[in-house]
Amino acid sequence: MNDCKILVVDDEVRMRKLVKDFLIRQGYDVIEAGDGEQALDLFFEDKDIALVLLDVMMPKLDGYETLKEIRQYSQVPVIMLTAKTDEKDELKGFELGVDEYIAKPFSPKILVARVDAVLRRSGVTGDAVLEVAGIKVDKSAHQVFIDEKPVDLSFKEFELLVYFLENKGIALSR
């Protein structure tokens, strides 16, 4: 049904394979991370990894530095699910960039409703091929053809270019 790649990292085996079976059932590709290092490991070699769900207190690398690290490279979607919910420790996952905050215990069927909405609102479940004068870029394969012929782009550049793509006719500033 969605064929999206999400990225779980908790440090609890148990709460990973909860969120992973309940997101499943809804058709999305699940992939699972223990820690932050773990995750960045994985997010970095995979490349079609379209929301990420990250706890925040994890052993080696937390939360809020995996996703500082995450913001630097790229903007998929994040949504922070936690067991700090202090007004000051949602606030600061919202200044580093996270697209939602879900607070532990949370009922499984809403967490899946918000993840659906937060890819909705970002366009992952949206068209997957863009074509633009002779471009034609495959967002779910991250594949770019020019004219018919592959190129190859590194994460960042297909990232740009889809960004391009996608808000064309629109000023951007940097």
Given for the second form:
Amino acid sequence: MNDCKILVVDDEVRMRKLVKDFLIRQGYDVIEAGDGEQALDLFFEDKDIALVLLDVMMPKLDGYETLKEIRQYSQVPVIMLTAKTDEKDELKGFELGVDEYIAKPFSPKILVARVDAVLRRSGVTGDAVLEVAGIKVDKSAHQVFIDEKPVDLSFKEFELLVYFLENKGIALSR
Amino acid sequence: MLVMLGLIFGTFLLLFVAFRILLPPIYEGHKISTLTNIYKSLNELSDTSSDFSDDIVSLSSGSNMEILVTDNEFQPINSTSMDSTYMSARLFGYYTGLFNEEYKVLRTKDQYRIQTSTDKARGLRDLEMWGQLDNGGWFLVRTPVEGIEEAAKIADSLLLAVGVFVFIIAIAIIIITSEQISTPITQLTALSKRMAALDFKARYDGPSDTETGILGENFNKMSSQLEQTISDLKVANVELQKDNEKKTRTDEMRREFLGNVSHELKTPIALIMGYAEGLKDNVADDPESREFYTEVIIDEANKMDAMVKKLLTLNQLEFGQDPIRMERFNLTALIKGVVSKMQLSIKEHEATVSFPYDHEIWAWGDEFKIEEVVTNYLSNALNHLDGQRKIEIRTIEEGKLVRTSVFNTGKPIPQDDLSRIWEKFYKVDKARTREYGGHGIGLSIVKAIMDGHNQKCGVTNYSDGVAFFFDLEASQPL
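Structure of the form predicted together with its partner chain, given the form predicted alone:
Full complex below, order starting with the chain above.
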């Protein structure tokens, strides 16, 4: 469907397999790494990686350190997976430049939906024109059409509409 | 001190004033009575004889008096005076009242008059008595007043001298005695100040037979009581602090433990949830994948179950709810039993287990729990087996102790981890531990069991492997 390459980093083989299975079903390409060092090696080898799913607690190099390394060279979207639920840890992740934060245990379906959303938001898969139920949004031209007729929207309204369309099917919090 | 000096001074002042005011009248009274007696004697003498000059000499000699007795014509008959004519002239003068010299009458009776007079010719003041005797003759007795005043003056100066002397001595005595009283009090004051500052080395060490001594002894008692009480309080305080620290530590440990447990459980729960969702959503669409998904769910559930069981065991051991039952048992047979029970796992790991021994060894301990220790060591050895894939179990007798060691070939444990491997949930290699289903609890259980036995357990790194050991008290065979 969209042939994006996703790097899944987790020291737990079964977790990697589960995430991989779900992502492949969604049409993504998946490469795996068992620790932070391996993840960095793979990341710098392969320039096509569109998103990194990063576990925090890993041997050799933990998720935070790996993220720091990646952020020095790349603004690739990163979603962190962790069993740590401390707000402090979460904040640390965001300070280091994480795009999403998912706490274990999680639903793989939600994980996949988040991956979709992050990719769309970052513009990797984001088509310039979104079309849902007769509503057509041209993001690059900032124009909205309903049944091919242009509609005037304020900037906020436009942003909100785009956000809703991009997160279609996901329960959103305020 | 001042009060005492004042008292002494006052006493002397009083004496001085008394002398000055009271002495003359008392002296006068005394003289008057002497004069009265002389009059009586003269009357008696004149009755019996006309010449009694010897008798009046003896009368006058005791009291420094001049006596003149005349007949009724004022002609001197008997006299102790050198100038009896002059005296008789005075007597006549008094009688006739012509005598113009000043005099002061002190007492007047029918027969005599007592007076003081000033003799201008001699320039002296006299005390005089004159009158008529029963036989009609006249008499005059006089004594100089100067004597009295002189005596009074001498008495005054004597009093002053004695007074000054006594005063000086009194001051000296007061200073000495007050020193004796106040010195210990000054000492006690200094002592009480030190005691108030909780200086328990301060001790009264003077004599204990005086009042201040008793006070000092009481000070000492008070000080030691205070010291005792304060030291008791301090001990209680330290205990309280220790308790507090212990409580804080326990709380911290509990929090850490809960954090570890929940973290430990999160991975299997996440896997079970995820794989179940995968099955439901048909992510695994072929039978093989479905089989794999189901197996993962069952396996993760089993791991959780094993972990909970181990935690319960550890908890019971640590809180002493599962006490050690000491008995004599055959250690060699126990180890052989464990090895044969784990035969399947040994084959799976392609391990060679050797247990050389030349005679059976018996030991004191809780057989069931020691079996758990050996099982733990052996399964750890299998899980970390590498290289030549050899495991060697030995029992070595060292005096009263018997040391059991389990050696496996493989990678040595990193130095930093060596001391921490006995901690709950501590894993040297997290991924590997999870792979074989460990939770980092096994060695904590071993440690708890060996602590319960009051024996050592430990680990030694070798270049080609690792050996874990534990000690037990050796015993005679049953």
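Under this definition, the rigid core comprises the largest set of C-alpha atoms superposing within 1.5 Å between the forms. Numbering follows the first chain given and starts at 1. Keep in mind that this is a model prediction, so the values were computed, not measured.
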- Item | Exceeds or equals 2 Å, Cα of E159 between the two forms, core fit | yes
- Item | Large Cα shift (2 Å or above) at K109 between the two forms, core-fitted | no
- When you overlay the rigid core, is the Cα of E45 off by 2 Å or more between the two forms? no
